[in-house]
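One chain comes next, on its own, written as structure tokens: the form predicted on its own.
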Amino acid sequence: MRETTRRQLTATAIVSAPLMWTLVFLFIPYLVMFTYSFYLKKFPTFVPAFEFVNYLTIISDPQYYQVLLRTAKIALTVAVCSFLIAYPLTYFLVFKVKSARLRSILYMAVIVPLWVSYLLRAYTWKTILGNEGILNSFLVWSGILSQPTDIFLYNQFSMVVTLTYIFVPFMVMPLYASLEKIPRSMIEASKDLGVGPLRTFWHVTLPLSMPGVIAGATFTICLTFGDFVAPFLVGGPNGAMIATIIQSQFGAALNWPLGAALSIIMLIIVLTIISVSDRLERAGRIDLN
């Protein structure tokens, strides 16, 4: 009896710590943010109104839903570009590199940039794409351009390039885990049946790696939705994203209620993406089984 009670107390202590952490640092801040979204701004403070004025402002004002649409477009573009870069690279690492040591070294080379400051990685692309950057210097030196151009920076193109570079490792990691779990016997059986490499990839490798594709796309889309550093550094006036607007509402604009409402909407969008991703991943596993 004492042993059973001791185990129950131990299990309760182990579970209660993360539950308390989640309650204090996640649920309570979300609740405070949700409550603030119903406040009204009355300089120099905010008053509780418990009305949907802030949400109606977001719906009725074109600048807010246009920013949401722009953010969704950039997030999807970053996810697609990350996939197009990460999948061939990961496929090569898993199936073409025979040495386990070399494979580990190359894999770590992809992950190492995550240990570098995010701000430094974003600022690097600002220097590359700028008027005096490496790209413009090369184009002028090679004679392709007579003088530096500013078309590479402060637009959505520069944002997609920067965010894709930053978030590619988040696509590589789940893809690597997914491709590595594919039984080699299935690929060999496909070859034994006379199926070519392209059809084998399309009907065997790609379907079996879909959980990794979905997880990587979820990572890149959600992380892009919450990014406000890259738009500030390389986005320019036409590259504002939803996180940038939220940051400005809590900062320069001092309109916390509207910023809270925007945060709640972004939270709902991200949770919806995660829920859809989870359902797609489960459906894919059921089909494969």
Given for the second form:
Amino acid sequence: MRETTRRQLTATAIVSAPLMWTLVFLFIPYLVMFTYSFYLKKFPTFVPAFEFVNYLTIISDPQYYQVLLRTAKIALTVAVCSFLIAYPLTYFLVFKVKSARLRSILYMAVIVPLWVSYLLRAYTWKTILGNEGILNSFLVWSGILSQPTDIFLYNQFSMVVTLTYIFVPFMVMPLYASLEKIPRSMIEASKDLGVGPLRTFWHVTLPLSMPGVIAGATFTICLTFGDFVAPFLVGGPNGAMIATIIQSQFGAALNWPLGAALSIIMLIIVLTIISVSDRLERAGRIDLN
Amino acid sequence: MASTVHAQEKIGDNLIGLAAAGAMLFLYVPVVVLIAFSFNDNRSLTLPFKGFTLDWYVKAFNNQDMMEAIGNSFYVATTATVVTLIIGTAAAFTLDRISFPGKTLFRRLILLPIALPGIITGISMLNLFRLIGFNLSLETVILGHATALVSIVVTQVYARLQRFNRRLEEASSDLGARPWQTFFLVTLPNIRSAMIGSALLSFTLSFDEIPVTFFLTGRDNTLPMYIYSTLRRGITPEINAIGTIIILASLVLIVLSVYLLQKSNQE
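And the form predicted together with its partner chain, for comparison with the form predicted on its own?
Everything in the complex follows now, all chains and molecules, and the chain you saw is the first one.
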């Protein structure tokens, strides 16, 4: 009897710690943020209210919805670029590297940068693309340019390059998993039936790897949506993204209610993308057994 | 016919190999650039190389603000990792063994920060701290990091627990072991590599964290925040020097953690 009571006590303790944590640091903060998004700005802070003014501002003021559109455009571009770089690389790793050991080492080499300082990886592109940077000094040294150019840095191009660089591993990971799952026999079968490698790729390999492509695109799009470090480092005057605007509402602009509303919109966009891609992935999944 | 297919295949193979090599260069040239310029005897980061120097490392280590920021980062990352590990492991056990109403909501919420951009975790917690009148400090950063990273520990430890044979625990208890003995002698050794692996990963991520830290820190800076704020004023090879050290240290920790997590998945 005493044993069971003690067991129950331990179980309660184990359950309540993470439950309390989730309640206090996840559930309540989201709720507070949601509440603030209906408040009104009043210098120097804000006052409680239940108004949709902040949301209306976001959809009616071009300053905000244009940034949202730009962020979406950049996020899509980054996803496409990451796909174009990651696909051949992953394909090569899975189908062309014969030694399993070498394959896992190379895979590691691709994935490990994912967790290495995000800031430093963005920073190094600032030093590469800048006016005095490596790219410019190389082009001038080799005689291709007569003087350094500003066109590489502080625009959407530099932002796409930097973000693609940072997020390529996120594309490789799910792609690798889905390419690895394709039974070689299917590709062999297509070959035996006299189908050329290009058509085999187009009709067999690519469709079977779609779940990986969708998962990778979801990662890159969602991560780009929430990024304010790349715009800050390499973005320039027209490089503001939605996260930059949110950041400034909680800083210099000091409009917490508007910032909260923008955060809620970002939250909804990201969750929508995740659930849509979840559905697509499930619909596109072909049972190989 | 067969020979054209063969030729086509060969060209295809070469092209794929070339594209893969290009992708690897794209991933690694910037890292090499960052490291190379930490040894370059020139204030601006431009070609050609002017010669080898360790000055930037000396400068970085004599930089009081930077050293203080590194100390803060160690404090934050260590504490956040310990908290994450405790909460995350408890959460993994809860998900694995106990059913209660609202479990699905609990699972979704605790895993949410892995999917959401860090800025949302940062801002929502900032709103909470403001509401309850908490002053921002390194401690609020720790709470933020722990919340953002707990999902990593949960997923890894939970995956391990799912494959863990519960009969071992029953056997231990049938043989007269007390519950705590069973936990420390049977259960814990089985989930150890998953715990250490995810702890190393959490530590590295916390050490480099920006989006959550940005909103939750008070007057004290962590290292990434220090670097972030100096970049406003311009770039210096000192950042390359400290960056080189961070990158190499993170590489070691991450390779170790990936190794441990793979081992845990194979067990």
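The term rigid core refers to the most C-alpha atoms you can superpose between the two forms while keeping them within 1.5 Å. Note that the structure is predicted; figures quoted are calculated from it, not measured. Numbering follows the first chain given and starts at 1.
> When the two forms are laid on each other by their rigid core, does residue 27 show a Cα shift of 2 Å or more between the two forms?
Where the cores coincide, residue 27 still shows a C-alpha shift between the two forms that is 2 Å or more.
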